[in-house]
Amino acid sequence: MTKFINQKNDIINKLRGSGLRPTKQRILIAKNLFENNRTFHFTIDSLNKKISKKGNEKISLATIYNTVEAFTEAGYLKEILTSKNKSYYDTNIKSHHHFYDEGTKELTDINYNQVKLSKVPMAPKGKKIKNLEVVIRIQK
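Hey, can I get that sequence as one chain, in the form predicted alone?
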């Protein structure tokens, strides 16, 4: 019982740390994101389907989107752009690379040390490189 209480408190703290009130819907979204045994990739639509499939009450797409965006801004999730109109989110916020399968539309993690870059351009004046992540597109 203590483990569940700690998890619920952690979720409430993540919500508040993101500037969000811990409503029933947001707690449900956070549970689906952070109460997993392993990290995973998702889109807003796939998260919506996952939550709906479990027979939970309906949560608006706008609430899911706003909650995910707030978690991303707070550093709890990482956004991965695979094209100009498609974003995936990752619950693994450590530096790592990805394979993106253009056929199945799936992301797969690549260990950060498995990609070696021999030359990286200088950042524009007044800027510094925060992180470097590679998305390698694959197809059948």
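Positions refer to the first chain, counted from 1. Here the structure is a predicted model, which means the values were calculated and not measured. Between two forms, the rigid core is defined as the largest C-alpha subset superposing within 1.5 Å. Compared with the form predicted in complex with another copy of the chain:
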Second form
2 protein chains.
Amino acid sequence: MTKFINQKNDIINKLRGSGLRPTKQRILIAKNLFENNRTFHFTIDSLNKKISKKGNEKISLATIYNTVEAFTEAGYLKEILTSKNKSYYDTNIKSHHHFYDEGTKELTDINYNQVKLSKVPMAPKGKKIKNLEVVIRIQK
Amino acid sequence: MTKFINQKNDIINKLRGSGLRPTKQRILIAKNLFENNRTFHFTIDSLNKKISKKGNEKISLATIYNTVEAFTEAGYLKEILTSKNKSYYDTNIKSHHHFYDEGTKELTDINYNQVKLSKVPMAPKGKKIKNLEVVIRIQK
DNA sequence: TTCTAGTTTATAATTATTCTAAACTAGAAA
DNA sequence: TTTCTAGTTTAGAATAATTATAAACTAGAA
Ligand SMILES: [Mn+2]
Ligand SMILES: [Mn+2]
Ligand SMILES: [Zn+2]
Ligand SMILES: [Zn+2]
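Can I get the form predicted in complex with another copy of the chain as well, since the one above is the form predicted alone?
To see the whole picture, the full complex is given below, headed by that same chain.
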């Protein structure tokens, strides 16, 4: 009970800390994204479905888009670009890599230390490296 | 002159070799993609514009989509997935990596030997690795 | 030359995403 | 507490990329 309250307070503080008002909708989305310890990958559509079940009050699709974008900008989510025509997001914000299964279209994490790069090019002059990601495409 | 004819024959043979009829449209698209030695990245839209100039007979957008897909399946093009909401293609089909500039949204090749991986995870059981790509996102 | 499977085309349909502008609300201030 | 307003949510429209449809065309075998 205390734990539950604290979790909710944590979320509220997290939001406030990024200048985001802790609205009912944002709190509910944050619960669905961050309340269990395990991280996962999702799309707007899968998140929307996840929230729609459980008899929650409905959140409009526009709000889900807005909130996921806001959370991404705040650094609570990472956007993963591996797939055509659809954006994937990741609640694992640590630097890491991915398997992308072309059959099932599923992403799986590869721990950062499972990949070692012994040579990496410098950024072109005037530019700096924002991140480096390895994607390993797999299939049956 | 002889060279020109041979180039066109090369294209026709290339297409036939993949079970693709060498139609006027496919030959024109192939010329625009493969006739000069340097490789490049493009989108459907940029390819369409490139062909529309030069006073070529117009090719319908649907045919450009169909042809690019057919060429990709035939292995003449590689699809690059780095960008939200738009597909990029590459006439460089050798294994290589990319810089992606988040400001200009431009792709630049990184030679295969400019990146060295000293450790790579195994594919999950039952799956095999189709390719591995490094994307380095850069910005000002 | 004929014939037909494969191809092209204009256009409609679909899908993901973004925009709009009106209604609502968190929370600071009175 | 109540008032006020900037920030937020919302339904629905708009946009953009892509895919589907189905009628007209054509490469090339026979
Ligand atoms: Mn899209
Ligand atoms: Mn799309
Ligand atoms: Zn991940
Ligand atoms: Zn390339």
